[in-house]
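Single chain ahead, written as structure tokens, the form predicted alone.
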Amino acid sequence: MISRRRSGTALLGAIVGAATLGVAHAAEPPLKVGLLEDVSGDLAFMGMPKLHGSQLAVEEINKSGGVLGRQIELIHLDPQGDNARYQEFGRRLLNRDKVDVLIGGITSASREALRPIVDRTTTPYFYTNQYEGGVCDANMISMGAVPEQQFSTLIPWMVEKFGKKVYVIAADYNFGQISAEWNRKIMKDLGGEVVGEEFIPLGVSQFAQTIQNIQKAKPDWLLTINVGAAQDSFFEQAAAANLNLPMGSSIKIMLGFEHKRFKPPALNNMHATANWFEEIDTPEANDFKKRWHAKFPDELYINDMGYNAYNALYMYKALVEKAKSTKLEDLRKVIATGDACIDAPEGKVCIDPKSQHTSHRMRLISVGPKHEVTVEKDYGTIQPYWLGQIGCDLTKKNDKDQYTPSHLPSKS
């Protein structure tokens, strides 16, 4: 009788214990993802797809079981294009919310406002835009294309196709300035000539004088690296003035989807080299687009920022699951193996261990008179090789610097 009661007590204890374990498992804390993306202000049209791409990835990952059995909690704040807010919100997410990973930033200025704050922590930071390149920072993983993937393909093609004289219209902050520096270097190497450069403050929307300057300089083509809704007014004004010059860009079409926002033929004869644009026609890309538009049926265009934001969550998932940890040092050990990759809608995307930038399949695209997009050339996969070539090696040393053609690592 006593023995039977003891057995019953043990059985009851086992049931209670199992239930307790079940509750503990169910109460596994979520992975906190901090997201800083502009969804209001001059850059909102580019930022909204970034929020949507993040939301789609989180929904899919959570439905499939999460990351190491943990659900993702997405905490989004809107800095409204204000770099001071980026810093304020970055501190809030890192110090108060204790996020496991920080993602976001639209402009390079916003990224550089965030980086010193992130670098005082051990939190990984994903920057999801194409940009002017050069950041060598162990906390940062870059998911977008960089100059050796874009300018090193686009500019030689434009020179061969249209001529050696280029006029540059650039946003007046670090993205535009460093991108223009890259153009000067490549044009010099090609024996070309920069016949004019204009650096335009964000928010400027009147371009009559710029158009007159271009007409006077007589370039063969334009490099348009202007940024934001206001500066994009240039295209309609140039079309109205019958400027009719070929244009090249590292951000137009796939990022700002101007060919969808403006009536033809404002973007006619625009060219860009991109890892993603919605017109890609492959089974993988079409499946991705179908899922995106099912969730966001009113999305005008899936831009490369939104696409890269989506990939960032899957790359983070892959790193955490391989590392079996969310700690930055453990994630970086996975990256150092050279096998930090995901199968993305564009194809396989991998993180380069030296620079922590990603490989991409690059295509050169053009816009026709009815704003139809044509693939002019497929370059295949291009590695982010430049930082490694000049001496950035995050497997050995954390530089926490941004390099450019005129600012290279010291050889000491």
Given for the second form:
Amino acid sequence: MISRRRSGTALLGAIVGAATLGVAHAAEPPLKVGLLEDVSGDLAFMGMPKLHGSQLAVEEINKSGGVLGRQIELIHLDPQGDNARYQEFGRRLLNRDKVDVLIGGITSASREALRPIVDRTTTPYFYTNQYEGGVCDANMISMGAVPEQQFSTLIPWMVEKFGKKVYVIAADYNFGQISAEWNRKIMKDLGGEVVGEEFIPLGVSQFAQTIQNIQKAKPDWLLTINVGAAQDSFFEQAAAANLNLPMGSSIKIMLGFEHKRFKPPALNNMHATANWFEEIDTPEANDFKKRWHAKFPDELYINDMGYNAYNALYMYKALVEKAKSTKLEDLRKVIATGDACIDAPEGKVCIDPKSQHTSHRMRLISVGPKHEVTVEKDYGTIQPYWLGQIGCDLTKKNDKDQYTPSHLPSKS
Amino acid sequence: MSAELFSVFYQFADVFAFLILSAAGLAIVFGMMGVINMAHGEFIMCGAYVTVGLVNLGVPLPVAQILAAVTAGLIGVVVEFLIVRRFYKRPLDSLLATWGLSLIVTQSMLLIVGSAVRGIGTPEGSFAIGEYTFSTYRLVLFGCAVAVLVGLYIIFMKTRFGVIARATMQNAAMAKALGARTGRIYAISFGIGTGLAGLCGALYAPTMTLIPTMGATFVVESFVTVVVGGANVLLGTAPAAVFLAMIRMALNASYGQIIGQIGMLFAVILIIRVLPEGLSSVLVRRGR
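Would you generate the structure of this protein in the form predicted together with the partner chain, following the form predicted alone above?
Every component of the complex follows; first up is the chain already shown.
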């Protein structure tokens, strides 16, 4: 118990710097943090760890004196995976509750539903998932990994190890479509071939035909970016049909913990690149996991979204305390210095001033027949460089747009 | 070539089984009894969860599946007695009541059991024909679907209970006057319906992710099949499933799942427009 508290304080000390700890004022009103995470509906199993991560961070921060001496009040609403509710609740948190910061959103569809509403305010918004990348928006700070951290590492590795032919099964919404576009671009650069692409409506759970289409196309490996509990049934059905192909993904294992939810060996030979997965074995990670499981003993798996949600609050705290303000423009001044960093359980992560995305230490993991997770390769820290390269520079101009390999900023 | 042919049959069988198993229970509850059971998916979910729970306790899978169907059936009888019974003369209100039940059940499951349950894995067994490999269990599902159809036919066409049940559904007052215990008939029929929903969940449990809202993935297909089948469920459901499975399979194979789904729903709109009474109206007219 004591060592847990101590390490928590140590982490905090590193983030804050001792000086700011003394400014506590009991009378200060709390900082309001609005949180939108699905804890019911098709994505509840992923959203629950996000809520838990946020609760854990808030509890730790409040116990050790709050942010600039102010306690955090977490206001969580459950949009149940419904984009219209995301908008409704987003407006409610921003306009009625007047939250100081908004955090959350699971699917990219929910994020894009929320972003125009956030953009009309001067409230900072943290998106805490890995995603298909490309959002260049001054209100948004992205805490998760993006394609240059996930796909530019994973796909070349898969091509080298298994071969040049890939078949893609992707969820049919912006995340799946844009991720598939990234795959096409990277495969083209590598001289590989996309032998098939199948987009699947959310909620579809039967894959016998897909499995046969794959066998007909004879790929060397599969890129599985299917989303949600229903679509995850693919793995069970593919294993039952003895499909037996290597798989790669940007969302499986560390995010959907399919290796914990399905009976082995359904996820055998799955590969993913991740900044966090529960099997990371470092002192910092182990300490973090211990604190998490002490608070939430029933958690099946601490996924990367939950982990990123936890980090988001510490990142927000670091920004506010450096800026000595909760205003978005002041926080962005801190980000512009390139010095917006925290010591996270994965190691030091920093916000890139141009894109407001986060650097991450990336590792490539694979799953074995007994669903054991092995680290195949450690890439070290990878910057979120792509947006900066194509001309997004939020320190100069707020594009409020999402770019993809086929939708680049106009040169002007 | 034979591999291609078998593949076509297998895909058809797979969609057909899915449609029949998800629709069979609803065919009785909605098609015959006229109860718009919005909690149909939750009875399917119940069957799946009971199966997985029993298997985790060490019960062999087939036994667990039968017990799960029985459990869903018994719960159905209780639900009929407590709730549905009061709504036979108010079908639109039954929609609201069962929808409320569905919401309560999914949220309670989420709170009690949690957001995800570890799966039990599909029974071993796959076979290869040509370049394709197939899961044996999917053929078992097809066999079960056919068995369900045959079983329903026998129960409702060849037994005394079936005759009285059909009489009750057609004219409850007259059946009652002739001495049928209609209350009990309704309860048993509803129980058979939810039991079949439970069986659907039990059979698909090994192949799917278990979450409290999993019933939703079956509900659209089941309503669509029953509606296309039309008023005479015993005659209508099977041809409806054959028809929809053909369309979906052909479109899935050539254009992928999105077009498959859109195409099937489009076909449903056409059918309802052209044959408001469903496929069975044509069949019955021919029969006469």
